[in-house]
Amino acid sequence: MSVLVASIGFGLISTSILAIAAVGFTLQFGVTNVFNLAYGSVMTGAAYAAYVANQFGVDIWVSMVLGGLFGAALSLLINRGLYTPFARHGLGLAGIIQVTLALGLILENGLQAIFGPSYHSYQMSQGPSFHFGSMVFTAVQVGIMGIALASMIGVHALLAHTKLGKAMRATAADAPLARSCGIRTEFVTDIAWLLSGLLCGIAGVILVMDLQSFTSTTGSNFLVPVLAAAVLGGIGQPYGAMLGALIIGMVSEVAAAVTLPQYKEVIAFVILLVVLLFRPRGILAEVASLKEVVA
């Protein structure tokens, strides 16, 4: 029983990190229809940006914000400088996916060339421990869950209660129609990339804060659970990504507790395969049904 309770506690942490990453991924895809496989490498880049700031004595939580801003800026730069020009030249979804995959490899190897292949760690303390029933969390883990909760509330408030959120939903549903109705779709696309990159960067930093060490491949290795959560919930559906993160996070940790911890990514990959085989549009399929990715 104690192992099960501990695995549920770990599942809450995994769910928190996954939710931020998966919502960022699916928000960007929902608006732009770009299946960005460089997402994991951007997470790692943001983690290294926070690492550099932290090495200069910046507090880890401030470094996390800086990492998020780095992820936002890098994502916007990638879209404007690479993905948009390819799309304007008529490159289809399959071609764009190949471009994102190549970019991810370039970023990953570039980071390894700069920082080396060894592991790096932040200068931080895990803080005091907090007991919630039979579960024990460090102050950092409580902070991670709090950031995830605040991020999900913020995304919901943006999409449901602001003009920008409505414009993003309209652009995701039908960009040409939204443009003809006076919505500045290029501006909305830029905001989607910035918001996606911000969430991506924050997820990359808090992932490392939880793992306590990382290399240039850490974000790429985490991409499979992110994709599993996004696809399970319905690609392009933020609320589905939240639900998918909860399922993947909990199932992976509980299953790893009864098998081996290193099988967590394998379990997420198996779930992804099963979803693609039997329900490729995900649990919430309304938005996914409009997207070319399942065609």
The other form holds:
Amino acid sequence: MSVLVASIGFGLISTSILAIAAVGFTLQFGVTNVFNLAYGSVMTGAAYAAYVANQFGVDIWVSMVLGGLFGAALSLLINRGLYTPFARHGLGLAGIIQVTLALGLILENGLQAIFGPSYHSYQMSQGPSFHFGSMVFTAVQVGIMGIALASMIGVHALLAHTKLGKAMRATAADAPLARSCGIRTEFVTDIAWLLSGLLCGIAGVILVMDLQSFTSTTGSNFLVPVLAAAVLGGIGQPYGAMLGALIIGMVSEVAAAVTLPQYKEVIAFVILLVVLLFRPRGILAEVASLKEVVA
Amino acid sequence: MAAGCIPAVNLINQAGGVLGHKLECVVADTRGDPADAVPAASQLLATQSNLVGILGPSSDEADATAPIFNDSKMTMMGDTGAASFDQNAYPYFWRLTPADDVKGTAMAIWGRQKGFSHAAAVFGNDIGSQTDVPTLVKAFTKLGGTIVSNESLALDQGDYRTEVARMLATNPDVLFIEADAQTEATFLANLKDLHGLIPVIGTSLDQAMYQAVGGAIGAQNMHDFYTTIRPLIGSLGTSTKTYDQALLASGSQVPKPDQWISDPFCPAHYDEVNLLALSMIAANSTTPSTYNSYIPQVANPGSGKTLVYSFDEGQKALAAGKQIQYVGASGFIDFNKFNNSTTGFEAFQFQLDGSTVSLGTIPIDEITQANS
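Alongside the form predicted on its own that was just displayed, please also present the structure of the form predicted in complex with its partner chain.
Following is the full complex, with the preceding chain placed first.
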């Protein structure tokens, strides 16, 4: 029983990292319709940016912010310099996915060329451990959960209570109509890439802070559960991504406690398939669509 | 593999080559899976007219490609610990790499010698890691210990906290582990955070493993808690020094050659090339179907044989009409009737700078006895 209870606590940590990454992914997809498979490599790039800062003696939490900013800048650059020109040339959805896949590999190999094939770690301490019954969290993990909570509240506040958020939702729902209503959709798209990149970068750094060791493929390895969380919740739906992250994160950990651990990811994906069988657009897709109509 | 082949070929060519021929290392990319390896093997045989021997095949594709090379009567030095070759029936397949299942027994012996009685076995769910598990469990139990937890890990997960909690619930006094570097690093970091480390017996001496695990748990903890069981390297004086010097001198062909100094497989590949070359000289032929049967003649111990520690020493002794026993940089070689040579294992401890020191050896006789 204590392992089961502990696994729920561990699930909170997994969920936190997954939620930040999945919300960043789905936010950008919702506004721009680009299924960005280079997302994992951008996460790794941000982790390396934070690593460089950390090696110069910068505190890991400040390095995390720098990593987030790096992710934001890189994402904007990628869209402006690569995806948008391809889209202007009429490349379709499948073609763009190929471009993102190729870019991911280029980034991954570029990072390997710069930093080498070996593993790296941040100069940081996990801090003291806190016990809540059977659950154990280090200070860093508590910090990670706090960042995730703050990020989710921030995204909610942006989308629900700001003009920019409403403009993003309008662009996501119907970009030509939003443009005809006077919304600067290109500016909104830039903001979406920046915000997505910021969350992507932060997720990359806190993933490594939790793993404590990383290499050029670390972010790409994490991409599959990120996509699963985003798709499970309803691709393009930030609240759905939060819920998807919670389900994937919790199910993986609890499955490892009550079944054979090597199948924990398999069980999470079986649940993903079952859910998509009954709700092909994800758990919150219909709910979110209805809300848009009512609003 | 190049870090073994290139230094050997350089020294052989400097010594005049083999029967007047210069050797060259040629790369054939099997992409690590049988589907790509089979056409790659066929292409290699069809396009390399001067092919005289093969280093490989490797674990991922040996079962698929070994029959192809064997049917073509092409001598190969298998780079696989797969148990399917323990009783190898291919006459052209030879193996210096110890079988994976033997490694499991060696781990168990070392654990029991150190007084551990309640062990957790945590291995990656890949075939290479899982091969160790049955013999580890069997030998550890036979030697009076108990495996209290036996878990397989899905590789490269974001965390292993629940798996660690499951393991800790069984109160092990030692952890046997084998997985890729990222997985081991994450698992051990989670163990450190949740409970604190317990003695760990692993199987890798790679610098990648040191960087990943040492970075995750700290170099001091890696030194204090982590022991690695690897094929016996030993300190064999001349052959090891000759290999090390040749490796370091091949910097223009082998990037960062010093990184391979402590890798146990590179000296084995170096030895494999020397064995091929010396058996060609002994057979007075570079044709595999002719020289193949001479391999044990130049490698295995025997009365009246002259010990040689390099290709140059070996060719001179053969030219003088002597019977030779090549003592390799990877250790003594003694092929059995299945063309397998296993000479024992050695325990290593990582130092704070990433180098390793030997803690002791596990003789092959002891392993055979525990495995019986």
